[in-house]
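First, one chain by itself: the form predicted alone, in structure tokens.
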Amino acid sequence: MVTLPSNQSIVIVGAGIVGLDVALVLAERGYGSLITVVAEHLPGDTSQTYTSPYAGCNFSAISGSDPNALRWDQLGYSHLCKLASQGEPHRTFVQRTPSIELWDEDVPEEKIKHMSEYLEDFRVLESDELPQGVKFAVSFTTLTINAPKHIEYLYQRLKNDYGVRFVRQALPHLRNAFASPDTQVVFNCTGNAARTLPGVEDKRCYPTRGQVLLVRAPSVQTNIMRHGRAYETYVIPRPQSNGNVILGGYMQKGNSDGATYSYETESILRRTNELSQELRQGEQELLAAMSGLRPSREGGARVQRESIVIGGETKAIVHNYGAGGTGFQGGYGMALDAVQAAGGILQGLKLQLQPSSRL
């Protein structure tokens, strides 16, 4: 039986970054006492099916090259450089990071030249700095964020400053998202359930899976990724983790295998050992290897308002799903537009928030 607190006026189904996103959209908007987050794994859990944790993560030009991936983009960048700005990067675990991109081929010239627009210190690298079989490179300020502990953060704040209610329940059909009568909107962001989920059942879905190593290695401070055929590395130092980097990795598309793989291993320090100067003539301690799912889409994500009928009433869902690989980049841009596509029924929430008047 699905049980949700009463006068919860919208539902966010998905605990990932992109829900907690579009919690922190509505909260930060005034509806933050009328928000749950419904949600099988909360901030603080791991799990196979849980990818947020398992994130590099950074800024990069790895998104996708279409209208909506390019503004949502550039408004990730300017949130995410707001709360690098705040002063305490220990509360947010938002760094900015000097960062150098490389592509061997198939360098994505438009896609660039709008990312230089509003990139921090952006600049296209000479062709005798270029390291053997490069074809491009660039180097800007990009974003480092320790995605364990920022979705920690934004799950605090959302509690504790906004008021937003959390409850960890599965749910076995998004239709049970309005168990309670008083909601009125629900945001779909189930990310990789979205294929499965009844009420869904998405079939551009699909996992894209990657296996990252999580090292000690203090002297690493640049980010830096390699976009190569059939293969992508990359060194992500993680903010405020007493010198731990993220390296990686792979980008296998249609592969949900969970497993860790010691070939894989030897493979990303191979490649990253290559590619950081940092990295070679530090100190370097292995202290994990992990697997995550990253929860793609053909065509790619999915912001999209949808009507459905509960109990004779019409009421709104919004879905917000597969942002694959870029959800803490452009997830608070997707927000938004979701934000934006349930404008409507917000407007008549308002009256909720109002102190009733007295004669």
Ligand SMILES: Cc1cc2nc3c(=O)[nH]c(=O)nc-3n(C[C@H](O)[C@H](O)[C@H](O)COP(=O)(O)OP(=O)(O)OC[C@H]3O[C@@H](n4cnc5c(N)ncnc54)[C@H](O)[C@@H]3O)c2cc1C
Given for the second form:
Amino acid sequence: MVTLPSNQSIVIVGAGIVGLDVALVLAERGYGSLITVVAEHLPGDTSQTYTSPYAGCNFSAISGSDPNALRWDQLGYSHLCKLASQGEPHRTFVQRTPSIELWDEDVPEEKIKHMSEYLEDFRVLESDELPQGVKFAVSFTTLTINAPKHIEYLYQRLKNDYGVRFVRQALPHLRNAFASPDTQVVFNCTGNAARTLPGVEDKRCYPTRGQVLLVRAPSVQTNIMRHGRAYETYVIPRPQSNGNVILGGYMQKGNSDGATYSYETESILRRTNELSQELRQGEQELLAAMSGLRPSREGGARVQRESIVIGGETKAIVHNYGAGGTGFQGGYGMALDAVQAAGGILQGLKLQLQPSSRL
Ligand SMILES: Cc1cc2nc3c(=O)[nH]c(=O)nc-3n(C[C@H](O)[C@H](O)[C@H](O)COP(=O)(O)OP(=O)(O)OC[C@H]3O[C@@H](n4cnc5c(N)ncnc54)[C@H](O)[C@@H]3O)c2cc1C
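Any chance you could show the form predicted in complex with the named molecule after that form predicted alone?
Everything in the complex follows now, all chains and molecules, and the chain you saw is the first one.
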């Protein structure tokens, strides 16, 4: 429960899953009342400049195979398992779900080997179980996430249980996040805006467009994905949604078009019906087509501390953006690294959390 008034010692810019996960890690360590989240868009909003509500959303092998991505995946899996295990998927909107992933070629061996070490119920499928054209496949228990509802859950939990303050504001420059002299550290979790926001302007960032469909298909209970050379097809049951599924999709590098296209809808319906027996054997009602822009970055996500002088004082920015197609599965691991990067500053702020010692 909230015991202290909020202040602005810690500012998080961005209220997508990446910023919310940083707030959660800090709040779980007792810093909730020192955090202000500043964001142009908040959970409950929809906008082309706010990716998180458009995520599918699941844990999958789609992430990179570099050491950071492997570690963030494992930390994220463990975090999401906890949210699914708390016996309240209707609150967290995270659920354990059986999953199958199929590859037509280029199996990311390093990733599969690492995943096999921690995923629940992991199994490599036998060659006689593979559909035509598939070279390799695995099954395991994944986590599926109702993305728009999950970020609303985090938003309410952070405000009500930990006293985190949220302010709706579009910052013209990252240094405007230091508007209060209290502010010692700013976490930059601005997603796609990192490419253009003055004070960041990271030209390695680019959007990766994906069109998806929201379909009511209560017969679908299994998460299934097929990774092809030039396509990505998936069927993701959406937890706590009265039988809705997300069908996808596309990975269009450098495309920032927020429109949706009927020929893409037709292609998704054809590919997903070929892929999922559960889908084609049950009733289907198309509810919506949506397009979202994954905040991608050449070389992977940036989690890095930088110093900045504000009014003669040296302060810290911790950059945390570029999660691409994996912000929900990797965001918690990224947040742990981002909080670690802030290190000593947070130790100093701990003193503010002990008002009784000043009485
Ligand atoms: C179709 C699709 C499917 C996906 N499927 C999955 C999946 O299955 N699993 C998975 O893990 N991920 C998935 N993703 C990826 C996931 O959605 C992203 O990685 C994630 O949402 C990125 O979160 P973010 O917080 O970095 O950015 P965003 O959600 O875009 O949030 C950015 C925040 O920064 C704020 N902001 C930006 N600039 C400013 C400014 N100047 N001032 C104030 N505030 C500012 C915005 O208002 C917003 O609050 C998918 C994405 C798409 C599009």
